[in-house]
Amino acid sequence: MGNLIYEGKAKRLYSTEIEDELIQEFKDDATAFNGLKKDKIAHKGELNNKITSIIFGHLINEGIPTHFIKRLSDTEMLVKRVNIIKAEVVCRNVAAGSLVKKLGFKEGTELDPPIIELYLKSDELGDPLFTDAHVLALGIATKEELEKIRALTLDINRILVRFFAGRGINLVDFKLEFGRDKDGSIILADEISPDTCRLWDAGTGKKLDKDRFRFDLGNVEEAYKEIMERVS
């Protein structure tokens, strides 16, 4: 493994001897609430790098871009560098979380069509909401960017949906990150896991993601495991 070059709340990135490709390894650590609560999941991060793995996989198929390649171990994958878009991406297809709390949405409330948010990556001024006009203004992306964000936010919603549905499972929201690559195009970064998505049983209702660490529901790792079996 090459020198350590980034390390986030869940995640570190390393070089390797190919310019263009990085080691991203996944970490047990959890946080929640902008950091606020912090512990550690057992196996959390070999479950969410299989986890992700597999679903990137999907997307590939599927025709999404992305900087996957492919899985090194339990907790690392080979990834394409890119220059990360600093707004974070949420589509949410059902009420829950931040559109309940703030917004007085009623949990569970089908939203069609899907809201697609944008968030300033930025933990010191604690990843607020904010528009297309603000990601110009700050010269984020630029108009063209943000179609294309949108786009492919709108497709992978699609797929992710049927995904998640032919295996029992709701898919309720989740946070997407984008990148350039080296030759300036918009490809999908980070991870798609229980730790980016809500995830409800079909069937019951019960969560499967992280809203069991950020509201003490216990059974965390279960959820996780229960999660990388179905989409295995």
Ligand SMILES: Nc1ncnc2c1ncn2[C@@H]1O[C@H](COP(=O)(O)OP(=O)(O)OP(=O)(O)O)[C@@H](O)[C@H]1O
The other form holds:
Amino acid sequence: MGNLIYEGKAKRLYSTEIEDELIQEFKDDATAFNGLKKDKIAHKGELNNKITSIIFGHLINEGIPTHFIKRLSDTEMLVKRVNIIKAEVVCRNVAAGSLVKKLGFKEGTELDPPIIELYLKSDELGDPLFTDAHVLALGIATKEELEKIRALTLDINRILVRFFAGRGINLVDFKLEFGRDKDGSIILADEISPDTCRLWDAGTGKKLDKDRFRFDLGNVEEAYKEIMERVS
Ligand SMILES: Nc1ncnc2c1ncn2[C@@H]1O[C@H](COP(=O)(O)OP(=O)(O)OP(=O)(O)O)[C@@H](O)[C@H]1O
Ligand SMILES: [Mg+2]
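Show the form predicted in complex with the named molecule, please, because up to now only the form predicted alone has appeared in this conversation.
Shown next: the complete complex, the earlier chain at its head.
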């Protein structure tokens, strides 16, 4: 394996012999509330690596450009190196989380059309919600790149809502990260897993995602396993 080039809260990135390719390794570490809550979830690294590989594979089949090349092992995947755009893109189909806490939405309210939000990727600043005007003024992305990111996010949402619905799961919301590949094209990067999505059982409403960890709902590993089994 190459050199460790970045260690985040949930993953590590390693260089490879190929300049444009990285290994993304998924860890069992879990954090919430901006790092205030920390623990390990048994087998999370393996589960998220496999879930992300399946979902990215599906998105690629549906024509979405992504960094995913192939899964290498239980906890590692090969990806294209990108220059990450410092904005997290959240897409919401149902009100939950900060929409309830900060804006007074009633949890479970359907959002049609879906709401797309941008958050500045900055641990020091606590990942604040920001607008297109801030993105442009900070030089984080161009107007054209933002348009591309929004269009891709809506396409990904349509694909994933259908994908999860077919498996008895309601895709409530999710977070995406985009980057520029070596040619400067915008592609989907990072991960899509129960760490980065809210996934509710379509029949019972049971939460099958990181909210089980955030709010000590119990059976966290079992929920991630349930998602793994349903997407397989
Ligand atoms: N293809 C890629 N090329 C370069 N960087 C990537 C790629 N895919 C994901 N990343 C970045 O790798 C890191 C993955 O680590 P992790 O998700 O653990 O970070 P994190 O603790 O959430 O921190 P951050 O706030 O930086 O996202 C993230 O910073 C993510 O933006
Ligand atoms: Mg991350």
